[in-house]
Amino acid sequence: MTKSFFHLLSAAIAMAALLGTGCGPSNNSASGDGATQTAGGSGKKLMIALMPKSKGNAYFVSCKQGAERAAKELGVDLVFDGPTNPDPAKQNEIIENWITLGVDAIAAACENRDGISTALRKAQAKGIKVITYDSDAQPDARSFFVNQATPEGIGYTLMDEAGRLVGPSGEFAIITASLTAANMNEWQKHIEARRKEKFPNLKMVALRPCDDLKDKAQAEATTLLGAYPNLNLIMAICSPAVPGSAEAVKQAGKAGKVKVIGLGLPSENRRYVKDGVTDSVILWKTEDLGYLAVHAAKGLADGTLKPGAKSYQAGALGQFEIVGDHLLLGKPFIFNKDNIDQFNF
């Protein structure tokens, strides 16, 4: 470590005062070649702040693991904090704290696209580099969006799976995290476009929010099962909603009759997939998403990633394509009974 004791002490005091019991910088991080990453050659170690939509969500816990791996490789300090449950106002409050703290870069998963953009613009005005990941802000509020997959790819994959399982006609319902989540609203547009194009006789009968909570998703799914006796499939498009929906179907004794698919972690859905309650889980490598978000934030902060770039080399993960201002992680992957035991996240 080349950072002085006084830098460490002042950072620790500031973090304790502003973030309370939230996660602070990982001061034992070191870059692969032993060099300390600095901002503007000042000798001050870069501090990258990573914000989830909700820090208790297993999806974002998995992202954090990848982010910590990137921070260790790059020799940067990582700050991880967010609301306990999805809360746009709390996200703004934390960003204000990070502005006061003087972090070098922020990577944010945005619960409310418009609501968070004002705070992110303020951070940019203070010289803090901003990227988004998982769910975007307004384009002028950040430099790049680390996109886990294109909205079209996600929406089409979900709808194709629904059509494969239900057939040419039937009823399905969607359980989402919130009605304001920008990424999920985009996915729904492409789900509907694909439905009209390929499955016009499949009818979406309901859209219900679960606030990113498994228990609420289970309650919503139970209500749907009662309200729509001809329901063929529940499509859960946030990670807690997939096991929540599966548990509701299982307890209602409708496994096999009402299909469950969605976007979720293999580890949270393995037993439901193997028991035949959930047919398929669609996602991407969440640890890689966290890794790429922190790597790109560091690249912006030290100038190795610049607006207009067509690709970015992200350490151990290799090179990624940039389309416009979207840094693309990859295509969705379908986890099912045949392959889900191969994955441990």
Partner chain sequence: MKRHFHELSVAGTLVLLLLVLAVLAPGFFEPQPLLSRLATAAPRLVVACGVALVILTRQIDISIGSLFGVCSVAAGLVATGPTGIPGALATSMLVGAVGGAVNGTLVAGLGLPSIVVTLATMVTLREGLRLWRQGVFINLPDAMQWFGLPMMRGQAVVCLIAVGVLVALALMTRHLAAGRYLYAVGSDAEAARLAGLRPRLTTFLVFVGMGALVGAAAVMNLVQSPQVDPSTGRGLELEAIAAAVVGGVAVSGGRGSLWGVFAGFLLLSCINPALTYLGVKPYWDKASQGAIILLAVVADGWRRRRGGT
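Given the form predicted alone above, produce the structure of the same protein in the form predicted in complex with the partner chain.
This part shows the chain on its own.
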């Protein structure tokens, strides 16, 4: 046994040596590659990498469609990869892999603000242009943030909508994806701040996680409706939770009595909005977000977008205002019965 162990050890060392010698030549050619790419610019196709918070999430799939449209129009290669579950450490690993892959620009939606900034700074140090979209990193870790809505904006909009629907006093509950989801915790902070300031008599009675699953959200909402008979509103802050909560409210026969609002896609919520179960769904044009993120990343890589710019011309979408280092997509929409049919994502 001992013998075979050292056998293997020596085999492993031999492998390492093989890898080591293998590095030499290909390393040179690789860095040569990189040099021609950054210097030549127009000669070679640019490669833009777009990272969602997690894959297989309808929200980011919609972003990706816009991103693909932009990539086609601009003639750049688009790489779209991210963790399969919202895993912040995995985001860092993928970004580090993109750095060594030699992409020209990265556009990332950040799961964990501080964690991902380490990797993004490293990318910037290697000359890769970095922007963030959807949710920001630390300001020094990227050039621009494509701002569809600040956490403050989201939190305030949700709370104001709740206040408008329920009135000055009442009870509401929040359904979130997981207790550790960084961006949702950030929104909750602002929801709470707004509540304290403007609706002190609206009480948040419970917070429940649904693991980003619609069925679990439905079960949690059913339990909440039973446990808090005076509940006036459910606020669902992850996208599967909005239809899940709406279905629970509908089945409990409390449609109209218990309001449902949340952040989600129109396509997943259309039937509930039309039935009057869900009152409003808040979102922005996700396709435009993906489009703008890729367009701006490309602009940054080829120099059409420079730090300090006051506006940016993004192809078919037209002109966007830049405030500080935030590229503004526009205000979030509130989808309701009247306008939801105009949107098909």
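Positions refer to the first chain, counted from 1. Treat the numbers as computed from the prediction; the structure is a model and nothing was measured. Take the two forms, superpose them, and find the largest set of C-alpha atoms that agree within 1.5 Å; that set is the rigid core.
- Once you line up the core between the two forms, the Cα of Ile175 ends up 2 Å or more from where it was.
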